[in-house]
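Next up is one chain by itself, shown in structure tokens, the form predicted alone.
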Amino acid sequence: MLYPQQNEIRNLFDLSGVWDFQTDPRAVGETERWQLGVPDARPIAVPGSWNEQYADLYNYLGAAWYVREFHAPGGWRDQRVFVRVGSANYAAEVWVNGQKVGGHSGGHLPFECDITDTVAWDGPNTLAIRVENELKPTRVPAGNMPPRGGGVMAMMSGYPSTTYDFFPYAGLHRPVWLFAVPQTHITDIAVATEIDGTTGVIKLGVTQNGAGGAVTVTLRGNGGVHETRAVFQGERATAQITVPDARLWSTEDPHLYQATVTLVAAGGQVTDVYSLPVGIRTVQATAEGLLVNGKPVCLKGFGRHEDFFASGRGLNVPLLVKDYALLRWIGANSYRTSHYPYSEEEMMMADRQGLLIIDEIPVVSMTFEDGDANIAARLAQARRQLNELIARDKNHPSVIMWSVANEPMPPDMFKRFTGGGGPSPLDAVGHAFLKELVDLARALDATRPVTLVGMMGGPLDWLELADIVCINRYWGWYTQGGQLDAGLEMLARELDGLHAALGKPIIITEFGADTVAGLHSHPPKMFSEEYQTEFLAGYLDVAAARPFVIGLHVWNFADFQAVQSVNRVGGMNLKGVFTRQREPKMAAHMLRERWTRPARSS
């Protein structure tokens, strides 16, 4: 899960561009040898979703061939090489030179394989990726369930068929990489910090491939270079470094130190290097709230999605430095990754720009009504996606939280929702389920606090999991719509009896209201700019009378596309305080006179 990089040993090379493509939906790609070639290719932008770049492709989501071709460097024969696919979503199978080499199945996270002994060296290599991204029940997040609720709730199902409110973008989303590292070399470094006064402590676990040798580790920052050594035992080696007056990475001074791991093989020749950022900080959950570096944050920002005008969820970095900038306008210091993991891109400018993050899973309206196989199917899954989420993302300081679902559903969610219905024994199905996520989240990573999403209507006993609790409140929206005072009454009733009876901190990670942009409206009626400005100033009002509450995030940061259905014009959620074009709503500044004044508020 190291992101590839370029040194004096290792190299890289990024595959993206313009590649050949073809759909495949009878599926004889492969049985007519499409891994070599494409018979009637059209061109198509990699990282990008397809769905964005063909009007015939929009709501398509069966298998396509991704093709290209590429020379290996003859300076790189003697090392290991290797293909890095950022995500492909949903499955993906890859092959060079019509020999396969790999595949991954749940997109949004990389996978690596390796080619080295399928890489011609005197000519050109043919590399193809058959992507599908299939609507299934057993995939996370899953999709062609059966229809909640019946009657109207039936009726207004949207297409494609999903079970979450955002588009299943399909595709190859993130760079394609080539690269190459010795024979033996750095397989993964795993950094923790803490603190001891003004001293940061910093500890290094260094994975090779071979065993033997040792590790030098070299930090420089803030003036000043710190430097160690470790013997491997094995495979794996554990060093320390103490930094005297630590710079402490924070929101307001995400200050990074530069860390050169080198391996050293017995004989002292120098056999890897690889450097990586690190920010010396602490994250502690606490009944009274979240803790960065001892000290209380509270949280202000957004709910967001990768989403965008023909790149789809694929990384648009133009984009990625706008909406950091538009974030920073605001006075946002964090965000969810809603609700699948982002890009490494982003996560790198998060630790760059101080952003607090709260990294997701894409276990987004979990339910547990159709039978032991499907669900232990969708929970193998999600044991996969957390492993590799927590082995990608741990060594990021701007990640303070994990978040191992959102709006799990239980049965009768929909009485629940508006106040009916009751408990039911598949709750402790769903107990079950979301227990082993947050128990294998705190085993991989004990460093951080992990957390579930409850919607309106969820088992408390589900969000007793948390150390910190989640919610997403739409009270005056899709409850009580166009009374907003009956909602923040409602919402205000339920905030006191969550924290009566968890006795945890409760953050707000969603409240929000559609709008269409420019639609003014006196007395504010639903849809528009003054609804959506009153909603979330009276979400914040009632937030800020209640200390426990300790962060809010704004559903949505942008406007984004949706599938099609009755509640959802052009296909677009207009939740956003920003269009989808980035421009703002009355909302958006609304909230940055609220966020950025110099006192405390929500």
Ligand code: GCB
The other form holds:
Amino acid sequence: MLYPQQNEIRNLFDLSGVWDFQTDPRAVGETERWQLGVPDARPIAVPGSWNEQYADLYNYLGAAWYVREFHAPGGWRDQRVFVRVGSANYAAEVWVNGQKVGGHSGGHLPFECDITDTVAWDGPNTLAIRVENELKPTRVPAGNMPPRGGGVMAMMSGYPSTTYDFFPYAGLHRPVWLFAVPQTHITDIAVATEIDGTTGVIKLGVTQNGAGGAVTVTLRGNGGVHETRAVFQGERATAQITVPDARLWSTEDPHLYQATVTLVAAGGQVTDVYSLPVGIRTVQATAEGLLVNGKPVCLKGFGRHEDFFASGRGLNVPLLVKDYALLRWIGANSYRTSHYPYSEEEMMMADRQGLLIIDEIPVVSMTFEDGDANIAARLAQARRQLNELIARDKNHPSVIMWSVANEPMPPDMFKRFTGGGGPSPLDAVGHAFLKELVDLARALDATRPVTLVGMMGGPLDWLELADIVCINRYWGWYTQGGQLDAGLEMLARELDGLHAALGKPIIITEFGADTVAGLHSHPPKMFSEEYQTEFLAGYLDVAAARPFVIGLHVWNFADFQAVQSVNRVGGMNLKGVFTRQREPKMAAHMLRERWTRPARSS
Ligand code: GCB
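Please move on to the form predicted in complex with the ligand, as the form predicted alone is already shown.
All chains and molecules follow, beginning with the one already shown.
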């Protein structure tokens, strides 16, 4: 799916702004025709999470309606017109002038509705989007799961009842666009790049919604222009461009060429044009490490969240720019889109600024204990999310790896976490689930490694599925709390064991300690800035002594909103090295000192 764009042929109109809004807890909206306007509207910002905009909506996750009017620009009359929603969490249905035009389930990923036959040209149109984010065991990620563990576990569970440690924000989280394309248009472009000596090879697959004709591709960049032409075989054409002395995309020099793809009909007239940035680079996982352009890279960075005061999970462009400035300031070169796909605007920023991204679907804290039907429903949803993510992000040079899961949970997970608890017959069910996703990612994209992120105590054969082993570790926090030395010893021992068993490079994709900004202690005690600093520095030291550890992602870049529970003061996860307001804690200065040293520093 292509990001909408404006050029000499295509057009778009941003529908972001203040919309009418009303919750629909009794599900009467559709029968009462709220598609044409809500009876008791209050204003709401799009993009944005509704939970952050009104106090009474904070914990509301049921259905709600967004409604606004728009005029279709007259100049678009002979084109195909679409409404495109960047992200609606979790499920959405869309109506134009009272007529249903489409919907989506799964959140975090865009969808578009063809409204060519519905749109009115001689007056205003009413656009209504019904969004709901009920937490259900059949969803990905799942919520309201049957209680497990009883006793103390039940006491520690949070509200709202997620299976994961971030707030289940709801609403229209990314821009809503109206856009127009020609009747016959480019529907997709897939770019793959290879390097042959000093020559860059760019392979493009172009799809149109018609047949016949040809495509020309013009590649500009690094002072040169390269051109090629290919003829369509039905709906598809494949083109190739070679660039001698190519300027490769890398984290140090994220050079982007600009490819302009032009659709030329059989009669010779130009019918559509689409331009996109292209970074020439390769990624490869070997037993030694992760190679970008044939050279090993060491990942320094974070797990993050789309999260901020007032905007919630909604796209917040100034925050995006600021976060990237902070990532550069601290010397990071990488992050993971924990635990769901981030905005397209964010991925474009990563291409432009040379960040290396592990791109993740929302398969977080997946369990395999509630029966075949629920597991099958979640697998079907996860497969859709993976298909949609790879379709959306396949052309981003910044994306170096797909992650198909974060911390899938084996039965008896809490016992295993602390070193007790043994294998279970259900481990095989988890293995089959994860293998299906890993295989699917490989089938959809042969150009990038695939991983999944394992939790403490997770089965070894789950980790084995990944090209690069990714693990989250909290020795010295959730176990050996307050005993940093003991925790670091456990970490060192475990890393050596894992590497001996699996023979693959390891990235520690999470490690961190909750920290109250401004709380100090000597000696370092849990929750103090000193403890966080020593904890993170200790992990960096253990990793630096082990060349097979090829990356470290601190948990987390910034403090973020989770659900309310006895584990989360004010509902906040405080493991950020920046506060939620983006002020650095002590640990941020330590990381900056280490990560901006000239030599390999991890
Ligand atoms: C984890 C999860 C992450 C949590 C983190 C924590 O392992 O992957 O979502 O926020 O631990 O802070 O407990």
